[in-house]
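Starting off, we have a lone chain in the form predicted on its own, written out as structure tokens.
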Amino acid sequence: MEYLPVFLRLRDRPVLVVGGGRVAARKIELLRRAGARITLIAPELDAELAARVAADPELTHIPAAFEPAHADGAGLIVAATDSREANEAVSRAAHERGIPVNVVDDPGLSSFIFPAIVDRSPLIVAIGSGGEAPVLARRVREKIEALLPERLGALARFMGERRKAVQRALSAPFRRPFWERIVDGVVGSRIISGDESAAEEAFAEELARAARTVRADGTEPLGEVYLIGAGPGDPDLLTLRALQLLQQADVVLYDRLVSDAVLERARRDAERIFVGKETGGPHHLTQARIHELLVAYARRGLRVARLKGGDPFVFGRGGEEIEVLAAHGIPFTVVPGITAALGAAASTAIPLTHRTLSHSVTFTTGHAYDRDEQDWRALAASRQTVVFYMGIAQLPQIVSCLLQAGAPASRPAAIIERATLGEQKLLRGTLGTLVGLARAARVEPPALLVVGEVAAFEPGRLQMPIADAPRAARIA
């Protein structure tokens, strides 16, 4: 992150703007909306800016070229001239005095940049690109602006005026859920539609109901648990429902397969607790202890996200966790995720089934490689795909068992390491060569083993009989 996004309070603060043209006028318009007292330095002003100066008593014009002494006492400086030399002089004077400075369209001379802004005051949305792509930032602003109702600021003011009443009525864990009901419910919709009197009545009823719920028997109501599939690692593969619940959760229990990028999508002030298994090391927490944490946090009235790599019900022990939650009467929601096999297949263009190569797919765990724990003859059969989860540490044993069960050494196999992430690696071979290839490539978990003819599939090679190929392919 090149810039820290902050909101500066500029009301009645002295701000220096250097420049007398249209660009300076745009910056002055923005700064005056924030209440700044502006001193404008420019030998000459264009007609529009001159009229603005004449009409605004909080805007002072000094008809002179910039001198470093002009910067003294300023809280913020903006350079908007068409002279590189003048802009450099302004930047230098600002840096020498420790004053934040923006040189328009020149991030190298600036200590801060202006974001693209969606103004629903007091609600403000700022979008920045680090000065790299202001057109893209403006395009994102347009999309966000189209989504936000014009009266959203009225809702923000309504809520702000009632914060102290809510603090008196509800203890801290229950305020956020209460405000979410206000935003998403009748009160919010009435404010947006302009009916504030009806919103006031609905708010009073909602607050009284929330207070009665907490105080009915002197105990706090149960929270809830969300079992969320985080997918294979790419945060863009999270479902919309997963994102919504991550933003609601007070506590996030996450495992090792949850990428940092996915964890960043959780609510900023949520408590984060690592409950996974370190690579090559012991379990950080036992499954029984994870069960205890889920129950304990939910009994405190909190919303708990149990964030799991892939899908909660595919080698994620989600079934065990909902059994415990149900036994304690704790409500839960299960949100499916893209399991690792599906994500790896999509990101490497390896179809898990294919009409001419594989009629079925089996997901199995690489932990169970002993002959007594797997039907190796079935896994070694032809015209199918077998995906081994968590099998890299046992790769030699898995390959040996498949070969002994009748799979040919020439059967294609592939390893996909860190699927869907920027550092993804794809290693192709056969059952006869894969162990050596994996050793030479120093493959590490998390990685999947795919065994079957599809492991050799490449989209550019025609796999279908010509008679079944698309018409365009036959003509070609």
Given for the second form:
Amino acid sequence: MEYLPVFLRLRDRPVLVVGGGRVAARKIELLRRAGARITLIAPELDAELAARVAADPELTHIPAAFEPAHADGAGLIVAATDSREANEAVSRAAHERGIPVNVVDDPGLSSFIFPAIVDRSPLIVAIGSGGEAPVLARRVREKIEALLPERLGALARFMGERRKAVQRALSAPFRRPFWERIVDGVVGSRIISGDESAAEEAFAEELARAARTVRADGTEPLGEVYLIGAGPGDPDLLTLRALQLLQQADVVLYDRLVSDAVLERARRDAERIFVGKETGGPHHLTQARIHELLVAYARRGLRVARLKGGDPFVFGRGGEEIEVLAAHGIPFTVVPGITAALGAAASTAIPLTHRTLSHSVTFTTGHAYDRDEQDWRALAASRQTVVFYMGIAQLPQIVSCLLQAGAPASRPAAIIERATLGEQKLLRGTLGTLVGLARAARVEPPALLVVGEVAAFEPGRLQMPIADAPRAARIA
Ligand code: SAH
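Could you give the coordinates for the form predicted in complex with ligand SAH, as opposed to the form predicted on its own above?
Zooming out: every chain and molecule, the one shown earlier first.
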């Protein structure tokens, strides 16, 4: 190990920064976040830094070239000038006085280097490559950045504020498992999703329960259900929160529409339970049975991920599931997902609304074709986009309902099969041609039907009024 990572307390400590440009400004920003009192040495400052100095009483500027005496009394020194000579002089003065010094981008002149950081204060992750591969360190930082919820700092603070109370309530051997339950369970996920008052309540319950458990009454900890939208299939379209909760869940209940690639993102040792094959097929569980499973697993104190294709609240029966959970007093968190229509639109470059082609978009179901539930006249109107979910089996009926309700046979329509997955298929036509095209192409579910002018949209073909078109397009 070439460098020892440490966390330095700089609050109200004197720090010397040498240099008047952007690099110095970046370091000053960081040092001020850590509460350092800064003396800045530079004959001149750029405008941004000058404004900063004027606004910040803890930042004193000495308009002079660096002299070794400036280093006296500093707790830490940073050199960020664009002159090698000046940087060397700072480094020498610091070394002579035994003061830690960093010369930006010059590990040879430095006695310490700044790590790449992920800041969820008070929780901080520092990453370094000993100056060998800063780009690699930054990549690692990006990965960790994506992995750690934004409100992890709030959780750390929440825990810090309650350490004393837990010390009083629980004897030493019980504290660690207790805190693990706080981090991984309901309390943690409540804070992460921004609901501190619910977290507060759950914490009080957990602590009371733990205190009772110490007296060995055998009560189990509270489980929780995460209702997670898995998106249309491509695992890169999962939200960060979906990933984080998938990493925590003990059990994953997943639907037919959840792709293997998404499922692979769940915790390695999580139990995976398939709860739907073809509707009515041999492995299909009824919705009631799924409700029972959710309740049963959560009652055992487990963290249950209920993973659904697309978004749980778009034709996903998510509403019914949370009603059941609420009725049983089981805490739940809903994580939105990218619904199939949004995934399909993006992956085919078909915009769902467009300033000249479509002013609104409707998501509806193809299942309701033979009932009076649909207002076909409204769906047949022009200058809008209608996306039918679960409509492929009833495609001929849907098209004929739209035509009867007054939509012209020339209205563009498209089918997108297995959107965002490797085998995605896009079929474009019109209400007049699409049924034949779909039959010839043997379209299969899952697929969406998109009806409206946008279904014929192809970027590159000019479809805007000429006055609004970008210059390059006009010339072409
Ligand atoms: N909750 C889901 C929808 C479930 S209903 C969501 O928000 O996307 C199931 C229907 O969704 C399928 O019949 C199909 O119409 C559509 N669907 C889901 N995933 C799809 C995909 N990858 N490509 C095309 N359609 C998809």
